[in-house]
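Single chain ahead, written as structure tokens, the form predicted on its own.
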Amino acid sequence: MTNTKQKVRKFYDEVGWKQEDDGNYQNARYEDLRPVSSEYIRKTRLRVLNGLLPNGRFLLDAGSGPVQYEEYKTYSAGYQKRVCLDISIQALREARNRIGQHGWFVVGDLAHLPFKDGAFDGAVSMHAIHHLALTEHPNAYAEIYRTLAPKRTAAIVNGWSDSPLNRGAENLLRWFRKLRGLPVKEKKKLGVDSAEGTFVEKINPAWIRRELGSKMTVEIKVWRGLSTNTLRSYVRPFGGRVLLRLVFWLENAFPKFFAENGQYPLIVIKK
């Protein structure tokens, strides 16, 4: 196991999937859990269903974590079993607590799946592939594709390395803070030796087309256009719900723009 994977496993075993005093996992700090954003967050999570066939025998959850949000459970509602694979044993303990006998739980490597060809009628992967070194991203996608049954689909959510929409929003916020004489915090990239958080390496739409386009059928859909930082910075309690309903409508009206220029794409693989 590479040093990167060892650090990721150690982080999630010891920190990321431990519940804090408020009942949420430590990892939930990367999500906007405020009431004002809850409706928008819930609806974007359910967009994964747009990339899955509704019924089947086995659904692979590649890098499952603890299946931490209620909406995540809906992905396998029409499947006999949800096969949760994760590098973290703590993640799988928590997943078993949450979905019980509906799940099978496997400790494994996302880039080297221990399953036979065509084993699954569907697959999901939520914010997991970006924890691999970039050199292993193509193999992770290829492994999910390999283990899909013919004519089935996989729905994968990760963040882009650089989102023009959210970069513009963050630059505007920094400009306002400088104008008011307030301190400005620069966003840090988390690397393998980072002391805060865990290793993350992200990609962009051009990478998807270049690395995957000739090997499998891939469609880039919108999952969530706004980053957590943008939500927390711009969406206020007064009027915030109405604003986010407008954002959600715009994402549906202009899906290609938000899929490629927003923060989080829904990458759908078809076999």
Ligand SMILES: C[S@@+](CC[C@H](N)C(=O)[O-])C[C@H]1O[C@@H](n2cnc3c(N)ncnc32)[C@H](O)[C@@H]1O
The other form holds:
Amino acid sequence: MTNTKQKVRKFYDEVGWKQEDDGNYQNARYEDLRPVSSEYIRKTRLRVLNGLLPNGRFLLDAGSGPVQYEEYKTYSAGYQKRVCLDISIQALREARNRIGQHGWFVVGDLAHLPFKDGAFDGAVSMHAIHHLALTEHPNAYAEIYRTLAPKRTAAIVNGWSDSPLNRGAENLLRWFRKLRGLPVKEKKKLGVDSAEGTFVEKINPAWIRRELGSKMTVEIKVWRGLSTNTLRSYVRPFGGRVLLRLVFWLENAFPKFFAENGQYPLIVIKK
Ligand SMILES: C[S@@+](CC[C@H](N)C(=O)[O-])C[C@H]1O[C@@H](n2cnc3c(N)ncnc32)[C@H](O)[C@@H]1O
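Output block for the form predicted together with the ligand, input the form predicted on its own:
Now the complete complex, all chains and molecules, led by this one.
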């Protein structure tokens, strides 16, 4: 196992999937957990169902973590078993606590899946492939494709390396704060380890078309346009819910724009 993968595993075993004082996993820090955003967040998580067939025998959850949010359980509701694969045993212990008999739990590497061709009637992978070095991303997609049964689909979510929409929103806020003489936070660099996180490397829509387009049928759909930073900066308790209903409506009305310029696409692979 590469050094990077060992570091990622250690991070999730010792930090990411440990509960903090508020009862949430450390990993939940990257989500906007405020009540005002909850409806938008919940509805965007359910968009994964737009990329999955509803019924089948086995659903693969590659990099499952603990299946931490209630909406995640709906992905496998019509499947006999959810096969949770993760590099972190702590993730799988927690997943077993949450879905019990409905799950099978496998420690493994999503870039080298220990399953036979065509084993799954569906697959999801949420925020996990980005923990691989960029050179291994094609393997991860190829492995999900290989283990998918013919005519079935996989739904994959990872953030883009750059989101013009959220970059614009962030720059606008910085400009506004500067104008008012308020302190402006330094921008965080992507693609590096940070004190509270671990290794991530992200891609862009051109990468998806170039690396996957000739090998499999792939569609870039919208999952969630707004980043956690944008939500925290712009969505206020008063009027925030209405604003987010408008955003959600806009995402549905202009899916191609939000899929490619927003923060998180839903990559749908068809076999
Ligand atoms: C950000 S968490 C996401 C977990 C879950 N899918 C979710 O959306 O809540 C990333 C998960 O991917 C797992 N992971 C990272 N690299 C992996 C690899 N090479 N193979 C399998 N799992 C991996 C981590 O252990 C962690 O549980």
